[in-house]
Structure formats: C-alpha cells, structure tokens
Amino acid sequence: MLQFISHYTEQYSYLDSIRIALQGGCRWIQLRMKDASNDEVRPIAIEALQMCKNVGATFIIDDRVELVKEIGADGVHLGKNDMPINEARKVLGESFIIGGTANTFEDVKAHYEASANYIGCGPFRFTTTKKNLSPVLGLDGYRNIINQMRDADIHLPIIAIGGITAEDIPAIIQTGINGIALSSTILRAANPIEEMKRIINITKP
C-alpha cells in the first residue's frame, strides 16, 4: 500500500501534488496542511475529495476532524499533539478511517486500543517536511516494532513514513511493514507521474 501525503513546492500547489499523485496511479491520499486555517483547507479539501472520488482512491484530512465529517472525507490521521483518537471515534463514529501517528511500540499500542484503523509509524530518517521530529527508527526500528506487536497479537497495518526514498523501500518491506507514505520523493523528481507509477511497482507483493 503506497500512500502520498501532499506538500506544496515552488512548482505545485496541493492540488497540484494530489493530481500528480492520481495520475501515477496512488489510491490514497493524505491532504496535510498543517499551518492552515480550516477555512483555507476546506476549498482545497473539498476539491481534492472530488478528485478522489473520481477514480475510486481514499481521502484523508491530517488532523482535522470536524472538517473531515463536515466534508465527508474518508477519514482523518491524527499526529501526536493532535486530537486524541478515541475522543475522534466519538465525533466521527465507526465508518470513519482514523489513523494515528507512532514512534514506538507504547504508541502503537495506545493506538490500537483507542481504535485507530491504521499506524503512520516513523520517523525511517531525518525529513525536512517536519517540525519536531520523534526520533529516527530506521530498520531495526520497524523490526522491533513488528516484532512487539506479534508477541502482542497487535494486528494493524503499518505504514513507514519519514524521508523515504525509492530505494529504501524494499529492506523496508522486508520488515514487516504493510505500507509506505511518500511526498517530497514524488515531487522531487524529474517526472514526478513516472515516478509514482515506479514506486508503486516497488511496493506491490
């Protein structure tokens, strides 16, 4: 499962990166606009859900969860100092997505406990499109976080995230791992479409 997580550059807009994005063939999408206001989110939501909508790919909101059940987005991944993730389920209920941000095994933990669908887990290595970085996991980081949740009977899809490049991506999946989450790798390449069509060949089974 490849997610994209859109990010703006001096050459694409939000739109502009979520479009890129569909049209290299990725099916879920993450709209993060982390020091916007909801009014400023809301225009650029509601169009992105749409383009969602038109080829079938999930749609979710970082961190806002009233926009996500106003707008009707498919759910909404909740980071560390966001909204807690059971006080979400009660504003969204059961047929929302909510996924949860997790650095170690306690926060996976926590998480499934408090019904998240889904674990963003990272930092793999130091990222630039974040502020206040949980310290970096790298393999081994994953390995014991898989690992733990074994022992734990723990069954959530994990997603690795954090300054993951095209290359990383298969020692990553041999850890255990059930996902990626990319931006700046998409939209730093030459021909950003091509490139995710490339790593999504990476990631399938």
The other form holds:
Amino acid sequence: MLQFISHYTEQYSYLDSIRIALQGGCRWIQLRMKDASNDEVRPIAIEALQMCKNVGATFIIDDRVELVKEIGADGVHLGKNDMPINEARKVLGESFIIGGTANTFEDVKAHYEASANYIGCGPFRFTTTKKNLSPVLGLDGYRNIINQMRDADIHLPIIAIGGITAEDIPAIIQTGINGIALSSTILRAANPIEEMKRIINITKP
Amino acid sequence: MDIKLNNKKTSIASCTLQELAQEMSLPEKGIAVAINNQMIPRTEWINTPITEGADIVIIKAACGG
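Form predicted in complex with the partner chain, following the form predicted alone:
What follows is the entire complex, opening with the chain shown before.
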C-alpha cells in the first residue's frame, strides 16, 4: 500500500502533486497543509476529494477533524500533536478512517485502544520534511514493533513513514509493514508520474 | 481458502473481493482495501479474484475485523 502525502515545490502545487500521484496509480492520498488555515485548505480539499473520487482513491486529511467531517473525506490522519484519536472518534463517529502516528509499540497500543484504524509508523530515518524529535526506527525498529503487535494480538494495518526512498521499500515490506507513506521523493524525480508507477511496482510482492 | 488478513491467518469462503466484502459485511464508506500491497478501488472489487495465500489489508472505520 502506498499513501502519498501531498507536498508542494516551486514547480508543483498541492493539487498538482495529488494529480501526479493519482496519474501514477496511487490510490491513497493524504492532504497535508500543516501551516494553512481551514479556509485555505477547504477549497483544495474539496477539489482533491473529487479527484480521488473520480478514480476510486481513498482521501484523508492531516489533522482538521471538523473539515474532514464537513466535506465528507474518507478520514483523517492525526499526528502526535493533533487532536487525540478518541476525541476525533467522538466527532467523526464510526464511518471515518482515523490514522495515528506512532513511534513506539506503546503508541501503537494506545492508538489501537483509542480506535485508530491504521498506524503511520516512523520516522524510518531522519527527515527534514517533518521537524520532529522522535528517534529514528530503521528496519530493526519496525521488526520489533511488528513482533510486539503480533504478540499482543493487535492486527492493525501499519505503514512506514519518514525519509523513505524507493530503494528502502523492499526491505521495509519484508519486516511485515503493510505499506509506505511517501512525500517529497516523488516530486524530486525527473518524471514524477513515472516515479510513482515505479514505486508502486516495487511494493508488489 | 486461507489468506492473510491484516497480518493474521484467516479462512474465507469468498473468491472475489466483492464476495469478501459481503462475507465480512464491509461498510459502504470509510474503507480501503489492498491485496498484495496494491490498493483496489471499490469499482474493481467485483473483478478482483482472491487467490490462496493472498495478503489482504483492510482499513476500515467500523470496529472489529
């Protein structure tokens, strides 16, 4: 599974980046506009949602629980400093996907108990996209968390996030991780649509 | 047949993703499904066969599963 986290560069807007991801075959989009206001995000989110609907892609928004509910996105991704998952569940009810960021097995367990539907687990390695201070996990970190989840009978989809490049993907998938979240690596490629296609192919077993 | 569902070995009767959705009473909304790491849009479920040992991941909002 590949989740594309929207991004912008001098060359591409947020919507451009989503269009590229969809054209490259990605069917899971997260709109992430961390420093924007809801009023700035709303029109972009509505257009992105429509683009996703046209091809049957899943569309979630980073944070902004109320906006997710208002426009009818598929769900929300909540980072460590966003609204707690159990509060978001109260607002959204049972028909929205809620994903949570985890850095440790304890985070995973807490998110599971708070009714999260998937886990974004990272960072895999140091990243400049997200200025967080959580320790990097690497392959061993993922193996440990997957084993602990298995032992605790927690069967929640888990995707790897944070500083991942195409070359890292086979080894990450080998650890038992279900998918990958990618952002800047796609737009940095000379041909981002082809890069997305290439990466989706890499995730195939 | 036996498949892996959200990393757990599971026995199912369905032969397509559409049938599995019915078997599991999957909701209309708030759901994403991948087979062997490839996300499958709902419109393609009916034409998507499930084979022995498939690695299926279902992200869904409703509890359980």
